[in-house]
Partner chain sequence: MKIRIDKAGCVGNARCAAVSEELFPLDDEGYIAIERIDVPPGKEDLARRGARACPERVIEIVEDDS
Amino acid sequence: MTKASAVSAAVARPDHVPESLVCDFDMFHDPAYVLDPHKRIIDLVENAPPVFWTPRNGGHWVMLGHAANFEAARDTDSFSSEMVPYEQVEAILAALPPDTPHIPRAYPINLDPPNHAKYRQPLQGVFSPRTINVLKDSIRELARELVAEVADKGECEFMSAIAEPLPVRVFLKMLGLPLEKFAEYRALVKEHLSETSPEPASAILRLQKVAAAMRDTVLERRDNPRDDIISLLWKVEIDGRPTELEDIENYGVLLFIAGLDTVMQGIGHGVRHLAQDLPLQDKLRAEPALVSDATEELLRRYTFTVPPRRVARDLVFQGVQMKEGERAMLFLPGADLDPKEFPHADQFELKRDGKPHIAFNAGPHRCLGSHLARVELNIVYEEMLAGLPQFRIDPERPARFHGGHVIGVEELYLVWDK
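Write the structure of the given chain, one chain only, in the form predicted alone.
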């Protein structure tokens, strides 16, 4: 478990930030956060301003309330996904020696409109409902197999037994990456997502390691295409020109990092709730048609991604003065626990009325893989409920978590009666 001593050093409060907007919160190592993330988030929602500044991790803004997140996510002119402006990046790359290794950029997630649309459009078909629906039978077969492997044991560490292998194996197959490198790939993703340094040089090195791990497969698919995403990306055009190796690596680092971590965390948070709510398990077993409703409410109740943004200009946002170049986090977990948007937001309501959650973000950067995620979540819940009796959290081994840009479940030990 993360210790309090790991909390980052506090920096001085800027002059334009009033004391009333300061909240001491470390999104990576806050002790209460890594002990029980969503409990800590509820505390923040109840006691912190809807937009606050924290002195931790170099100092940055946190969009906590729903209105702040929804507005900021859609205002790409003010809140940029380009942590270094696109033109500046292009100028730096152009000035590098010709033999400099390629510096991958996670496109299109790290681009603003209009460049964002140029790179997002080729991916639309890959993650369309029609494409993903073709995968349902194979995803269900894998989920059923993983559940069956632990059913007779009466216990399992859920994240390593089911939550991790299912979406990661599905996505590696979709991408066309070798399954035998599962452990190596997951280690790279964990290294990338656990890094707290805002320095560009640190991110560059991590992304280069990811690209290098994929390069042999990327080149092989160029010369010998198969039925996978990497092969498909070699055939598309970006703004009228054919893709090149650098484009495939830019796409690849994004898909690699997003596809190999986020869904498994959604599964972990959802199953943890089910393991603590035995009446809900019974209800869903009796009425499987309600699983999709449960999936949506679990996504709202346990939203887990925190996308970063760069303040692109001096502005007053919802009454808060911000300066160009500052960092702001779209704290989507707080948005979906905002009682102004969701009455009794801390409670799980299977048939919740009202507006939809923003677990998949809002605006132009709304998650491309949301349909795949929903399919995987629904299937995992269905197969867990069908293949196991009432499962509970092992009272001797409580769940462990980590913070960061993806709030993750590290370990989740389950038990059930054999």
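Take the two forms, superpose them, and find the largest set of C-alpha atoms that agree within 1.5 Å; that set is the rigid core. Small disclaimer: the values here were computed from a predicted structure and weren't measured. Positions refer to the first chain, counted from 1. Compared with the form predicted together with the partner chain:
- With the core held fixed between these two forms, H269 has its Cα displaced by under 2 Å.
- In a rigid-core overlay of the protein, P97 has its C-alpha displaced by at least 2 Å between these two forms.
- Superposition of the core reveals a Cα shift of 2 Å or more for P225 between these two forms.
The structure above corresponds to the form predicted alone; please provide the structure of the form predicted together with the partner chain.
Shown next is a single chain and nothing more.
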């Protein structure tokens, strides 16, 4: 898979942005970033201002430091998740001809309070630690199968062999979608991943395909509920009204966008580190109880999501003048590599005295799937360590990455002794 790697054109610096706050960084195609993302992030943290402006991709702010991310993520009045305001979206959709196919929206990830809570509340129980714990055994079984399939080969391309199929299978199982849909959803995930800066029209079409692929099951579960998320969603209420087909499709699309790509990339970054840190592998094999600490530190060291925000009003934020309508990225990987927050931030340290990272973001948009993600990450690491001898990066085939809102691992070739 090759991608256009051209850096986007630079736009002119607006008058209110001082020269001293400019840093030339293309969050999709910066050459050093796509070569080794977190190495470049450490370079940014050391050399760029904690809040900076880049002329790339149309020009936008980047919250780089921990304090900037932590404050902006929790100030939803100033930093809106509605890249297009909710009322405007609903008005555009209402003005479409009545026979227009439903355009799924990934609510509540792109909503602000109070609408955010209305759409999020019905999902909370479904993704609570208690509910997710019930899934542990079946996730472990899946991970074990996938590792066993490659164990005798002495090598694998980890992303396509394990990191990608595992969350897709878990997604199908949780939603109650038939396993026959596996190939279809995998293809849709691939399509989703291959667009680094999506065109609205193709994004809409893709989301419609995601919704269409689950429609039969959605309708079937309305009449014959089972023990799965789709059946549960038919029973919840959104702000006091019963859910409709469109709501279930919106939720399905949200879980697809937010739950598949992210887990897969998190697994990729973590396993890449393990493959480069053989003493850590030995230590965790000897003491598997330490894997949960390792999972947290890998999340901190390789935080990989960059949620976008719209500046909702003119303001001075941490000494920086921002204007309504500008875009600001919550560059969470920078927050978790900020040495003011984490001493020796570039070092992997198993014990950080319980200091929490914000890999799952802070504030009301805290990743809804964080409990599921933690379980999947833990289990993959445990099963990789249990099922394989020391695994290393194939020296002939270095890992390849991409930038964007989810920093991703494209290829990760591993080798081990047979």
